[in-house]
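In structure tokens, one chain follows: the form predicted alone.
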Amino acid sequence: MADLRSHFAGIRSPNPFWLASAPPTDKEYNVRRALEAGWGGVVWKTLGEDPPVVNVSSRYGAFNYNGNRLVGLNNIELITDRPLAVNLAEIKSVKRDYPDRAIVVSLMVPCVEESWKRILPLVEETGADGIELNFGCPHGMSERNMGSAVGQVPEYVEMVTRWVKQNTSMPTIVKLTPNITDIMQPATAALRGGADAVSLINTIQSVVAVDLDAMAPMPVVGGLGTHGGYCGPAVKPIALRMVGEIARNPATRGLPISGIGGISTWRDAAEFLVMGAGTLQVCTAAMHYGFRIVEDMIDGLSHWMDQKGFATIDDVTGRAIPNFVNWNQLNLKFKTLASIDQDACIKCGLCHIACEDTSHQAIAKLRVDGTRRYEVIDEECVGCNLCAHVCPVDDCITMVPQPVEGVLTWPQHPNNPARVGK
């Protein structure tokens, strides 16, 4: 069986997977149980001064497409709302209890050096393995100047990280907002901090849905609505993105990544570590499948890395990086057909449609022996893949490479105009 084991920056947890900073990881119950589930660790949820905030009722909005029920979450709940006594005995208690599960301890304080300084020595003392530094939260305290309204500011970033790896001896992970143009700003300026690591992607700031008779955003309180923080699978794309982009630019390369963002099944995982994660942070799948979802993730990954003939989560990380470039070093001579399997077609024709409607007019509609037929016309096809995007049969319609010499890329091509007159 493959080794599940992490060692991410000088935190050891017995499988990559941990509960993300977020509701189920509140309090000692939650997390007890699921650390008792199989999880490897848990980012505490976000300790913050006395007095504690205030949050509101309702909290949660949620995006369901098609059948599917929270295809995307939107939260508008703040930092813990306990004290930060109880949440501090609670932490000790339970890494007490748990010496080889990770035990990290999100944290967000005013941007004053002082308050950092306050809280730092008390997280040290619960023995937790590390902290990470919420400069995310895109909703509520941004408006006191605190989560992204620090993210989004590059030197604010390097300056709090600096503040934090000087009074504190704990591993630091910088947990990054995706509110911003250039991921790589605050990545690095995280490094130049002194960061051992960082985590990404923290919410999306949202509306997810709009209520038509109280004509205020979802969720409403007391008839009014705010913008939130958006998360589940829906944001995964742009997730693994800004974590290869971290993996991949040589400012950052070999920084520990621990990967958030709509992970909700062991090919989420897998897609998230071979994009340059070294840890997985959960929270909506748990929230909505329950804390036992570990195992199934657990349970596939380690099959698929023993299939690939990967022994440790260190052979998995950036494996796909070197293959992650940007568009001008794709070969333009390379080229795919489209290829329509006749016995599993259910001739619904929805091919045809999507190509004859929107895309290169290369799916023949034909009546054969009195039945539909959908056919490809080669010489149409610039394998785009719509077709087989939108055809309901898995592997009816496959793209097939065809026979190329040689590689051209947009730079060698003749028609870039950086070429003219060459």
Given for the second form:
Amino acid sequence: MADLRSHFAGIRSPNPFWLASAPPTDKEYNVRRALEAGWGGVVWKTLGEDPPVVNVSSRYGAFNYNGNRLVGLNNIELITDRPLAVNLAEIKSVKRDYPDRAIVVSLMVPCVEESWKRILPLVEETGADGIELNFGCPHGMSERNMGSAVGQVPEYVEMVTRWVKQNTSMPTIVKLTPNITDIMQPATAALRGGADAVSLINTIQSVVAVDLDAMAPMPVVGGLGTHGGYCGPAVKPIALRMVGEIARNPATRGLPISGIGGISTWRDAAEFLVMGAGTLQVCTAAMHYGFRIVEDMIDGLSHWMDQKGFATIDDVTGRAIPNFVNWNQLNLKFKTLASIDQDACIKCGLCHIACEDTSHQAIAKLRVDGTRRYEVIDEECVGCNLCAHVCPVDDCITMVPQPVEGVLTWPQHPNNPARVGK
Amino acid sequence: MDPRPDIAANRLSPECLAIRFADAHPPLTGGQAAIEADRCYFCYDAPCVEACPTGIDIPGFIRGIATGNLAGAARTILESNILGGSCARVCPTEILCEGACVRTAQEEKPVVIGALQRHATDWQMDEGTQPFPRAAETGRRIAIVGAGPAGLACAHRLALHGHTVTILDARPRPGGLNEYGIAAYKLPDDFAQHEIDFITAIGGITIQTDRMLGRDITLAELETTYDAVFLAIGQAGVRALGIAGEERDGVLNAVDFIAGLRASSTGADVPVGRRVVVIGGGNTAIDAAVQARRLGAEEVTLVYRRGAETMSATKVEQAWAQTNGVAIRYWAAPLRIDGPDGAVGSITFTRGRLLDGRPVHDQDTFTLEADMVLKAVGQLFLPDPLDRGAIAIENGRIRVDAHGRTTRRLVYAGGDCTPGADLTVVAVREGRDAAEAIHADLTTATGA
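Would you generate the structure of this protein in the form predicted in complex with the partner chain, following the form predicted alone above?
Everything in the complex follows now, all chains and molecules, and the chain you saw is the first one.
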């Protein structure tokens, strides 16, 4: 049985599944329910300075696709709108009752050292296991020069991180915004500032949908809309890339990463772990289905680790990183061909039309004794995988790697004007 | 045992009948339709389209439903099949579009195309608008004999092209089999008439009822008065069993039983036997048997001379009858009907079997007690209304080419009076295609 215990940047938890700083972790009531449900830890919803912010009514907008709800979720809620003292008291109470869980507190105060100096001892006094600096929130707070307004300026990231590290002994996680061009800039800045870990991604600036009657972005607040922060399953690919980038880059190698972004299942979790994450933060999936989803996440991850022979989370973290390379390290001699299992084919024709209209005209549309038949034309197939992706039948179209002799990458390729050794 | 057969009306309360003859398959909700529409793979060269006799662009209209474009969905259906609303309700989709759906091959659970088609066409009919503009009047006049699906489809397409159409129908109400020949719970709430109102709203179509070809008017007269004639006179004859006792009281044609029920507002005044035996294997037999049960018959037995696999009623229809408490007995041919004082008391059958690939009924006999016997062993085209010898008849139906042209110039035919499957949707195609042929012949033969 795999050991799911996590030891992350000095923070211990019985499993790597934490609830992200967000509405589900705004109050003691919710957090206790989460911990009872089995979550390894929580990042308490971001605390700020008093007086607390005010939130609007009508806060979420959804991206639904083909009958699936909440493929993406957009929110315009700010940080906690409850007095600081209330949150601190509740954090203390929860930590006292759940000493084995990770209770991390998210913080966001103005870019003034005094503000950080004021709040850090108050948090430390609660017995919390660590803090997460919210340099990511891309809406509302960023208009007040906090959140992603800080995260988008590497110098600020480094400066504030340093202030924090100089004023507390608590493990410090810096939460990064994806609303930048190069994730390595804020990541290395956090490292320079002394961060113990980074967490990413925070939400992506978004207009999730437009109400075509109100003629306003959703969610509509009294006839008006504003951009929000986008999360949920749809953002996972963006998050995986950024996590992997930090994990594989020599400048940040070894920096603990808490992976965030659309994690909904144990499989998502496993993917984040092998791409370099040490812990996993979840929000949208819990908001969609409730806290008990963690049961299958724990169970599924554990079974998968047993199956793969991984004993601990550390055995899993970063497993795929050696194989995550730049494009120009890919072997241009590699070739794979589509193969259609004619017995499994249901004759929907989607492979044909996808290839015919938009790709390489490599799937022939035939009639054999009046029956539809779709056949791959090997000479035309470039192995792009599109047909296998559009086929609605599992394992009907498989991509079959062909025998390859040797390796030829772009740096060596004759077509490359700047090839090595030219 | 009471020797008198028990045939009575008012077996059930009006409330009970109202429930039993209400919509057997209620419409999808918007949410259900959205989920079902999303199950469609939007196949290329979709097998369902090929399986639809009217060739509706099924993936195209389902995409309209999925995206909330119901107007586009309805138009896509109706431009191929103006009776898309009734076809959505009466088509044996399990052997047509849904049978061909790739999800049937994948998981034996097709997209419910019929129900989705109803969703879109209901939306259009609820809008109360006619989606197709009529072309400028051509001054051409066409007579259509028979206001059933073939006649109506032909009329709409001709009107669309700007021609002026007069439909004559022998019955008091138009609609043909949709009005008189389909189980009430398949087309409840006077749907057939609503659909006719929708179709004729395009303009240029007049319907004259109680006007029978051969009785009130002749083909020659129509040819003189109109530029072209489309015959959609269906099958007016009913096959006989040809057995002793067939003339007894209580032996009815199933089509007459069904028509009587459709003509009744509640069904309460329709007499039905306590024990009913239905003979036949088609949809008429099923509709008669199930409706007899729903009227309150205690025992209904459907007897078919061959096995389930050769029954023209689909498996879904057979299961529907069985769900409604109809007992189906296979491999039995009627031998004779007996009973007291010229009435029905029992019917005797000979058991049959397959011998060298052919059915033979040479086994022992069995007898079912019955108060009523409904005959549903097939209908016949009766050529009598046509002027003798004017039009070629082939294998008992009017001979037509692929476009509905008969052997007589500017006389066309379609629907059940011509060869081909006796399905509403086939009749619609034949009416539609004949209209295109008429339009082409009249417009290219200008001055002739």
